[in-house]
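Encoded as structure tokens, the following chain is the form predicted alone, with no partner shown.
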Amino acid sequence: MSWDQILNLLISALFSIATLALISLGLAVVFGMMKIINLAHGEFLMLGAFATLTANRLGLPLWLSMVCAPVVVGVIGLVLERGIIRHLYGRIIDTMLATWGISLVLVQLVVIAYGPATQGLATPLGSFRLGNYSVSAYSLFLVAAAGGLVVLTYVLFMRTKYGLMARAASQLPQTASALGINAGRINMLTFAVGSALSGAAGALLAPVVGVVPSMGMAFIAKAFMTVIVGGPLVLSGAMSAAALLGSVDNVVSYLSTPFLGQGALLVISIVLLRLMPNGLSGKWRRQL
């Protein structure tokens, strides 16, 4: 194998890599450590990336586009949270239901508005020569661009008072109330967080995907695959894994076809639980 394939491969790794890690950062917040079963997940990522089209035919640049996205998104995030979602704290199977719901309304909501249609962004940046090989410079942007917000996001919830509280009224709300924290408020907030970094997410990746109301489908499976097999540390457990099956994904499509490649994501995701039930993170010391 070539210096150029080597590169190559690498570089595609990183962004399989970094696609499962900002598919799947949005969930972890939510999933992982709220503990809410959000099926409208993908919705979330879809209306990131439909934002930003939205945006930019408006006539503002791609990249401000990009930053209003998350904003829009955590703004319905918490809308949803104050209207359906906190009345179902704790009830699972009733939280599923409701998000699922919400999901089937999004979507054909923006049917509505857009049409069925695949909507297109130009990708920017161009591309740049490596060998015999062309590289898209923004698929590199896109893996700093991920790297940077699981860094804000560790940031936000390890290093801050917000980040504390979070922690503290999503895993033990009445010692939270007890202490004056208001655990509705906090995790009213959580919650946009969450919905904003889904929204970041599709807002990178509508560039270099088909921008279509049901795009959702295509990453909600990979993002709880994710989460899951990471196990209960939101953060590292859920980086780890994407680095795991992304490069699993990676290779597989490379030496195979892209079908061998998510099949071999979904086998060794089923290996990893049946091996380590409480998933990656199982056993390591307890953070985030």
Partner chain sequence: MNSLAKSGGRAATKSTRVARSAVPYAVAVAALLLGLVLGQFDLVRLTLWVIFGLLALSLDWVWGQGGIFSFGQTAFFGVAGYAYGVVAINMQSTQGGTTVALLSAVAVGAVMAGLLGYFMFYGRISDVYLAIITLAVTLVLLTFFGSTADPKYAIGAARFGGYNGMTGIPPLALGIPGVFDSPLSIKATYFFMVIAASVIFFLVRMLVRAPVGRILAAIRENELRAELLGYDVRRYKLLAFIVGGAIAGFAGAMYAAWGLFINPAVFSLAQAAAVIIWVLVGGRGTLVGAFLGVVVVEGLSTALGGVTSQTPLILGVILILIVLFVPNGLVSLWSRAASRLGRNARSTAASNSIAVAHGTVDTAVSDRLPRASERTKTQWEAGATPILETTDLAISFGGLQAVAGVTLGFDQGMHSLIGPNGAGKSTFFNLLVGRYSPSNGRIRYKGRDITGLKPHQRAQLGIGIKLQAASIFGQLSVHENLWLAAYACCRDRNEAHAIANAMLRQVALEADAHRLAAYLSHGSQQWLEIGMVLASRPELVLLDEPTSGMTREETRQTADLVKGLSKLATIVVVEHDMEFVRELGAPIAVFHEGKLFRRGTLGDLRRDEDVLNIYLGKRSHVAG
Given for the second form:
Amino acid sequence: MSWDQILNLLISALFSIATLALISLGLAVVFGMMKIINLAHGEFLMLGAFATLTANRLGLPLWLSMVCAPVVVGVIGLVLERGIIRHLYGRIIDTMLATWGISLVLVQLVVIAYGPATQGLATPLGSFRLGNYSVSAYSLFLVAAAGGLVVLTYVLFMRTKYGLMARAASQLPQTASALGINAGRINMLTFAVGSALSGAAGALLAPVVGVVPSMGMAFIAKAFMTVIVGGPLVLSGAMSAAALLGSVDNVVSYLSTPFLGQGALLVISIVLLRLMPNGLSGKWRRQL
Amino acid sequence: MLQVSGLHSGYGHKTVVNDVSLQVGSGEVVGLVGRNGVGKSTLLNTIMGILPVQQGSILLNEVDISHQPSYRRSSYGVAYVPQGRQIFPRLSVLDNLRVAAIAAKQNLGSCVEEVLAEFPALTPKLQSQGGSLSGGQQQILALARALIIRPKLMLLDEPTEGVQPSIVDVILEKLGEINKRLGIGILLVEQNLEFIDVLADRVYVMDKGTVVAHLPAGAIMNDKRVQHEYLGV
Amino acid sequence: MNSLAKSGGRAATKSTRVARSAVPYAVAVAALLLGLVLGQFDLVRLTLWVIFGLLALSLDWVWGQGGIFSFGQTAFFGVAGYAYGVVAINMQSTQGGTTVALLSAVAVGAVMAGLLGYFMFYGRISDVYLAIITLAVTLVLLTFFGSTADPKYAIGAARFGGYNGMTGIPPLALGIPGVFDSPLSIKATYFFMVIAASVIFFLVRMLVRAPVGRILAAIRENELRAELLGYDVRRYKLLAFIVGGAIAGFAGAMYAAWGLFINPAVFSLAQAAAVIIWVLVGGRGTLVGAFLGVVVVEGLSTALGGVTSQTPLILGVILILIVLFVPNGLVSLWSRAASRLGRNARSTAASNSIAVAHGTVDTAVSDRLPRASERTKTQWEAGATPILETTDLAISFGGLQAVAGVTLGFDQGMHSLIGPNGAGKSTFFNLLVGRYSPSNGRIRYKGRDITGLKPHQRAQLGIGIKLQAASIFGQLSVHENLWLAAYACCRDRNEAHAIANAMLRQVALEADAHRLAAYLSHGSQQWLEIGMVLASRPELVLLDEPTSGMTREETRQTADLVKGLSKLATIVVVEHDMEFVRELGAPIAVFHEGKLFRRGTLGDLRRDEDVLNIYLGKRSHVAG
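Following the display of the form predicted alone, present the structure of the form predicted in complex with the partner chain.
Below is the entire complex, every chain and molecule, led by the chain shown above.
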């Protein structure tokens, strides 16, 4: 293989991994820290994309519109946690159903506001030549942005007071309470953080995929698989899974067809889970 | 300082603690003994707010905390060292201490430093994860963590269980010292009667959810009847 | 649950049961009558509802009965639908081809469930993770089938068609010459579905009432307890899952045959969640609720669809409201009302009365217990080697040696294992039970090495196990608890029933036979569990702190009970309560710091200063 072919493949693999990491980061935080299965996760991504679109249409430059998205979606997440989800702690199935109801409502509201058709958002930054290949500069930006978000999440949970309390509360909720940690408030913030991360992911992906009310559904399966295969550790687990699954999907699709790429993903996930029922990070000793 | 009156509590509709009244005066060490399953841990959990009060009251320095949410109770000056230590396994030793300071909104740096001065054994292990410590080391960490908030009252649930004898000695010494020097009151649940004998001023005996005897210090080691009847010795 | 609490935990009264069993018949009859009355357009829609009802039934069976919350029923539904399409299209010219397609689809559903179930249950995956894996599998199938747009993705003449789906699927033609050799008309399809659904419904109901269904209920209520009784829970769950897959497969095939078309939308999150909503609305575990749930939810959708295009929005809001306010479903509302009407006037005092356990073992019980080596075919002879022995058994937890090389043999009879908290006796017990795997050493039972066996395998060999916390089937009646224990061993319905009755007398719980076990007093629950252990006819019984939480009086009665039992089985009791140990009067092994410290009779040990000191914690004891 020629150098440009290898480089192109590498960039393409990184892009797949970054995409998986982005779409699963918010879900990993909410599931990893709070054990909540948020079926509206795809819709948070969608809201992030639409928030970006709207801000852009209102005149804000694209980069600023993207920054708005996590704020908007974070607030929405906060409201939903206060209003609905906090009444369902410990009731896993009821949480799943309530969040599914929320997802239905969110999709419909967006359809009412924007119509059901796909809206375009031009991919910025153009492209450059790499040997025989043309590479989208935005895809490199996306990889960098994904890395940035992962680092941001790490810093938030490992270096802030909130982060420390959140980790303690997720490990031993009753002991944390006895020490004085207000679990209710911490959970609210964690859910808002998870929502904001999903919103940011949606914003970053908006120029690459079509912005349409039903876009959440395309992501949710992969996001869930990544989080499950990743296991209990929020960052090391989910991100390792993203790296693994992203590479597999990419390589197999490249060598054959996207169809087989999907198939390989499914098979690898099931086999991994059979061998390591608690996910990749089940026995790891890392902190996050 | 701590006044528990007519307390009933338990899990769901089951009542495990059945009309318990006891008190711990300021600076006192009070022991609580009884066989497995009589409700000692349930009682401590209720005082900390982990379990709800079904009936009765808990007063701390004359303030009724019976219906305060769990996370507020530590602000009244009560610290808990639960059974099994309950060290945050995935936090470092340092973080275990820091989180207690943050939760109590104390000045982070100085509190942690002071506590480390009390327990120098922890210093070499500051970056190790809580879960990798031995039972004895975890117990010391749990003790240190409780002291961070400078409590007026400490609740300890079987601190010697699963701890090697040399560290039991350290804990014994430390608790006695804390009580005398800092005037911290202690409610101590234990199965190790000698531990109680050395530390406690008074001892309550629990059986089947209620207090059945109240003995002065030293009596527990000599009262064979109580030992047979209520402690299964 | 609230109605049960009010009735003091009494299981359904007769009138409630009659009211409840009448409902399915009423529904079936109503469905048939509707078939005669309604026009084609309505019948088409109703047929779809019956198909969905079957899909919901498959989930209610797997979830309501088996306790397995799975998003995967739509996965089997969809794949079976595609399977039907593939086979039917390719066998269009053959008579009876569609019947073959139908049967193939059912097989596909069952096999797929078998594979997925094997991975999950034998990998010990459960609860949350299982739910998500099944959801993820379903959704991955969505993209998988969705990426088949290219014409090359076809099996024979059947093109998958990507997101547009597979078209041209032939309707069901039963292929019975002379009578049903042409495709069924709309009316005929409807009647076929109603009859098929009724047959499947009643088959499932039979399964629920049969031993296998009762065992599944036990697994759902308390998996650990079921395992300790000797049931291979993984196998039962897998079986339940396969049946669920077959039913969903049948529904899926009929769905394809009904619509003449199938597309990946069956794998969508919307469809997967819809099945759960149908079951929840109708009432989980009621079986007939599956169909009622479909009627209510789909009916509402249709009605709203005629009025507004915001159906998903309204559905979403309704879903949120139901979850927040009516989590137990509609049928539970119905049965709550019915039970209030038909409840017995008998007083419902809480069962705090102290039952008196018998010291002598009922002959009805002892007659049924095996003599010596009746059950297993080993060459082991009573008295030659200890019935249970460990060699150098050890285990560590993260650096702490909980059990540090214990070599110990138990002859037939009664034995007590004591030691202060933290001495390692409970860990040792769990090693004997099989809940932990030792890091070193062997365990031999009747001469046979059982170190590698799982708890349910040890139970099957004749080891009865009672853990410290009372572990019973709380939401099942006392009698049912005992029946399940007896059945695990004798595998005969009626024999189990007789043993259960005998055990009721033995542990003095006859008055509470039909009370839900969760409502017994703590002491009674412990006795129930001892009764359950005995009902499975063990030769060796392991008891972990059986008097934990008991009063002095209850402890004395338990001692009598255990002494009576020791005439029929070897008993090893781990205890903390010296008074109990004294009353048992059995040889004692003392544990300390993970090792065997001393053995002897109570008399010997009472004179032993060292032992006393271990208990009181004195530092001056001689290292053992």
